[in-house]
Amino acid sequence: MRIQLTNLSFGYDYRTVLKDISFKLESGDFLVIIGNNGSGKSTLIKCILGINKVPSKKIYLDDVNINDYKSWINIGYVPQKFDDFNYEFPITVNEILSASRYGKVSEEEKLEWLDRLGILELQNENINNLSGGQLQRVFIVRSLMNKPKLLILDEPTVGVDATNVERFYSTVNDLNRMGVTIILITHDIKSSKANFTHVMHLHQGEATVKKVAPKRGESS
């Protein structure tokens, strides 16, 4: 998926959070976003997701003005916190994934994703029995159920042990090689195994974007 932002500013009430941000990603690019708490990272993501309403012609997804964009099924999103999820509801991992699938991913592919993220044995487990790291990986698999063209991940390795962090980056890098555009928010870019092509540094709502040579093949 192609993404283009042009002079995007956004705020809440009288407080400006994002200031005149412009950048462009081609299909298959991998953007890592870094910045201190409160720098505007999550606000930017919500603008790209259409959650925050922005003026016309500020954001384009696959060359479509975001205010006219309809194909949201093509975007997979894993937030850092799942505030809208009812953890008290008795539901299994398989049931969550089945409810999120619209026919694009086969049963075999679903099991492969579970296996690659190290949670295949948890497919029949009630979500209330999962650790935070296990639940995070379930929601990563859920985001893949419709074979998204764009995958947005907000601090996806928080609470995940080192072995499964390696699994995660291997999987995400493979998806990127398959042509999926990735946007990843992380607090630790130095130890990241992501094969990113662009780095954005957000500071007090202002963005600096740098294109870098991807580390192809390092974590396949």
Ligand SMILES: Nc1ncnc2c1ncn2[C@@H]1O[C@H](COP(=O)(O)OP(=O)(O)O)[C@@H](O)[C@H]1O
The other form holds:
Amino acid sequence: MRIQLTNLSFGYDYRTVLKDISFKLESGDFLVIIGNNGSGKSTLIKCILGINKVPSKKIYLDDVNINDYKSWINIGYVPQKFDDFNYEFPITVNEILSASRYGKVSEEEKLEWLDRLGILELQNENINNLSGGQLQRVFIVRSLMNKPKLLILDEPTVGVDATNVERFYSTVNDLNRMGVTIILITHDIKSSKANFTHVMHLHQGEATVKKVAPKRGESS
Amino acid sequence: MILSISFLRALIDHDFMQYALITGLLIGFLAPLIGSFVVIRRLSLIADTLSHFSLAGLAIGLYFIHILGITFIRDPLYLGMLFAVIGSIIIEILRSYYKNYKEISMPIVISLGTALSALFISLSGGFSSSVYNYLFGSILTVGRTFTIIIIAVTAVIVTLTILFFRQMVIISFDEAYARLLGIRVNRFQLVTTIVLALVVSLSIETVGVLLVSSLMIIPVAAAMKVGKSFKNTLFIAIIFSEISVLLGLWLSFEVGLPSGATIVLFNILILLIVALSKKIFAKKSLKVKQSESQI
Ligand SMILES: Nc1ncnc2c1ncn2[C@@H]1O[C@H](COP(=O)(O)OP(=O)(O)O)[C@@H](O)[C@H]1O
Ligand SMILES: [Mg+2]
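Okay, that one was the form predicted alone. Can I see the form predicted in complex with the named molecule too?
Time for the whole complex; same chain goes first.
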């Protein structure tokens, strides 16, 4: 998916969080966003997700003005925290996945994603019995349930152990190679095996974006 | 044994017993089905709120029929259903008005419902046997029309649930994600709340205004402690609820107690049994674990 931001500013109430942000991603680009806590990383992706409402003509998704955009199903998202999720009531991994799947991914593909992220054996487990890292991977699989063209991941490896972080990056790199645009917020860019093409540094609401040569073929 | 045989004979011999059984079982099915989604969305108070608002409709119906002589309404029940739906719409409006204090909507609507009820009950001659029935339920007096209404409502709700099960699950568990998937969350919630309102107003006949919410919440509260999955929990909640309806109806018939009270008390009994056996079971498995770790 193509993404274009032009002079986007955004704030909550009276405080400006994002100042004049512009950048452009083509299909298959891989953007990593870094920045201190509170620098506005989550705020920025919530603008791209339509959760934060922005003025017209600031964001275009596949050349469609975000306020007219309808194909949200093409965007996969792993939120930073799952505070929005209602826990305690029993529900299994499979039940969450099928409630989030609207016809594009086959059963086999679903099992393959579960396997690749190392949670295949958990598919019939009640999510209330999962650890934070396992749950995180469930939500990563959920974000893939509608064959996204854009995948947005907000600190997705927090709480996940080293082996599974590797599995995660190999999965994301493969998706990217298949043409999925990726936006990844992360803290550990140095140790990460992400094959990113762009890096954005957010500092006090201002963004600097650099294009980098992708290190193709390094992982997977 | 002798008691249950007379209960069965009455079931075969009397229309009113058959109507009671059918409506009881259908409400016993619908209440925890809807109740589960209500519990997940942390809206347990909504059933109570709507039943109080529905009572206002019933009271106004009594006033129209008995005092004003406006008989085309026929049965206050219809006004009760209408009011439950109006109440549910007011709740949704208030919930979007007070975005960060959504629960404020409940006491506002409850107060309005209770105040209107008190007003019109008093205007229509005070506490009568109809009012008593509305408050505590009277499943043994339901008739043919009511039974047909409830069968129709059940058919509609079951169809909606099957068609939109996945959407209802994701909206209940993760509203934000449902929005991201492009699901029209507000529309779904309005429909769910209206459906809930209908079930509430129909349940009033079975257990009465004061006990409606327990029918929706208690079997679910018990089931969620033992369920392995969402569907499994729904299933268990419905089984618990139906057992309570059968035993409650039977006891109500045999001893001449209000059916609402007996049904709800059986529900509570099941909840207690589940809680206690969970506790005993948890202690046992803890002991096993401890002894294992000592080896
Ligand atoms: N919903 C909100 N309402 C008000 N302020 C918010 C909200 N979300 C985030 N903020 C504020 O905006 C700033 C940027 O937050 P955020 O985008 O979450 O940063 P990051 O993800 O980079 O840690 C922070 O100061 C935070 O307190
Ligand atoms: Mg953040």
